[in-house]
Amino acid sequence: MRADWPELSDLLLDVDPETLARRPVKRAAVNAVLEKHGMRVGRRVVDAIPGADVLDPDAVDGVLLRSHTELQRLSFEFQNGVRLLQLLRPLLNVLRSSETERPLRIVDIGCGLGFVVRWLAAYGELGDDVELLGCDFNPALIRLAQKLTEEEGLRCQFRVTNAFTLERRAHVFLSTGVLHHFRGDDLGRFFQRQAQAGAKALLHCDIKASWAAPLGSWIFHQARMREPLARHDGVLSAVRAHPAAVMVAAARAHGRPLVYSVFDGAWSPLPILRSLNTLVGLDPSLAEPFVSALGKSKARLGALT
């Protein structure tokens, strides 16, 4: 596997970001990409999906739903909710001192089944003045996320929508396992859109690039996953993980006026102890009070510039 290989989940679903209309995915087009990169295992996964000239959208949804259901194990076992909460709590305290608008809106970009949003609603104790919203382009994932929310009686919402064109701005954008899906100019535009949307802060948690990440991911997915697409894309995600310097450079070049750094981004000889890191973006006026509010954890955050 190589970092320039595309993930299958990005090839199987094609949605217009403006109209949100789902476009048909032609088997020949997907196979051409896989053949270009020599992705033989990926080809076998796609060959198993029904459909002649066009991949059956219901079958694609089934594969993506099963994969995301399995990937929730990763979020649970790696405590993704806890990781974001340790940054969100001090951040919200700072925002409460500087922002008069209520509720403070937290928007999860590419939320999938919304594990992090639902976890924060259930256990985060963020306060009644906080709104949690998950956004994704896949209606099947959002329907299940909303169904789980209603069954669990949680105070959060999910929408099939473009997170950057909401009727009311997000104070905080966050994501989990999304950054590595963007490459080159697309990564820069991702940060640019968030800055243009008027966000005061960004928290993007993703796999920490290291020599151990692909091996660790392969072991975990072989042991815990059964869906072929989840196994394939899970390992490829670790291969495609951006080094901290790449994330920060893209954000600083395109996502001004925010300032940026990475939490848990420092190199470690034992990277398994810090398997994830979080890109932090802040309005400059929030930087100093946020670092102060982190307390002892501020040593894990690089300089915000």
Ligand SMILES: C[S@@+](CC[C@H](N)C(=O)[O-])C[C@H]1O[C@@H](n2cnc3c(N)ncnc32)[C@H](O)[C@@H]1O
Given for the second form:
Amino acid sequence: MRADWPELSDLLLDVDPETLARRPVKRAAVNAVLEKHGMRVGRRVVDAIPGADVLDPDAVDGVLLRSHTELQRLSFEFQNGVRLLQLLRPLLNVLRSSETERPLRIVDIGCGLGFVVRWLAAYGELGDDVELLGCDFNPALIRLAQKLTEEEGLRCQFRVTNAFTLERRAHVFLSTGVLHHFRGDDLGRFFQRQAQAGAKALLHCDIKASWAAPLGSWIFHQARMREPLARHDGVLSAVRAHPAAVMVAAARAHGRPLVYSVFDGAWSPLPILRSLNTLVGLDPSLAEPFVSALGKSKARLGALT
Ligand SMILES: C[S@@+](CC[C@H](N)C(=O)[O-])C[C@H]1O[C@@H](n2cnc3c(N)ncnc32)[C@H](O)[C@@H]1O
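Beyond the form predicted alone, can we have the form predicted in complex with the ligand?
In what comes next, the whole complex appears, and the chain from above leads the way.
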């Protein structure tokens, strides 16, 4: 596997980011990409999806739903809710002093089944002045996220929409497992759109790039995942994970006026113990109060510049 290989989940769903219309996905077009990169395992996964010239959209939804359901195991085991909460709590306290607008809006970009948003709504105790919104292009994932929210009686919302074209600004953008999907110019645009949208803070949690990440991911996926696409994309995600320096350079080049650093981004001799890291972006006026609100954890955040 190589970092320039595309993930199958990105090839199988094609949604217009402006109109949100789902476009048909031609089998020949997908196969041409897989062939170009020599992705033989990926080809077998796609061959198993029904549909002649066009991949059957219901079958694709089934594969993506099962894969994201399995992906929640990873979010659960790696405590993604707790992980973001330890940064969100101090951040919200700082925002409460600096922002007059209420509610404080937190938007999860590419929320999938919304594990993190639902976890924060269930256990985060973020306060009544906080709004939690998960956004994704995939209607099947959002339908299930919304259904689970209703079943659990949670105070959060999910929407099929482009997270960058919301009618009201997000104070905080966050994501989990999304950053590595954006590469090159798209990564720069990802940060540019959030800064232009007037966000005060960004928290983007993703796999920490290291020699151990692909091996660790392979072991985890063999043990805990059964859906072929989930296994394929899970290991490829670890290969595609951005090194901290790449994330920060793209953010600083395109995402001003915010300042940036990485939480848990420091090199470690045993990277298996720190398998995720979080890119932190902050309005410059929040940097000093946020670092001080982090308390002991501030040692885990690099310099914000
Ligand atoms: C890897 S998946 C999400 C994983 C999910 N965060 C989790 O942890 O389970 C990436 C998702 O990002 C969504 N996405 C990408 N760009 C987006 C945007 N601008 N607005 C909303 N969703 C977006 C895609 O539709 C896709 O479902």
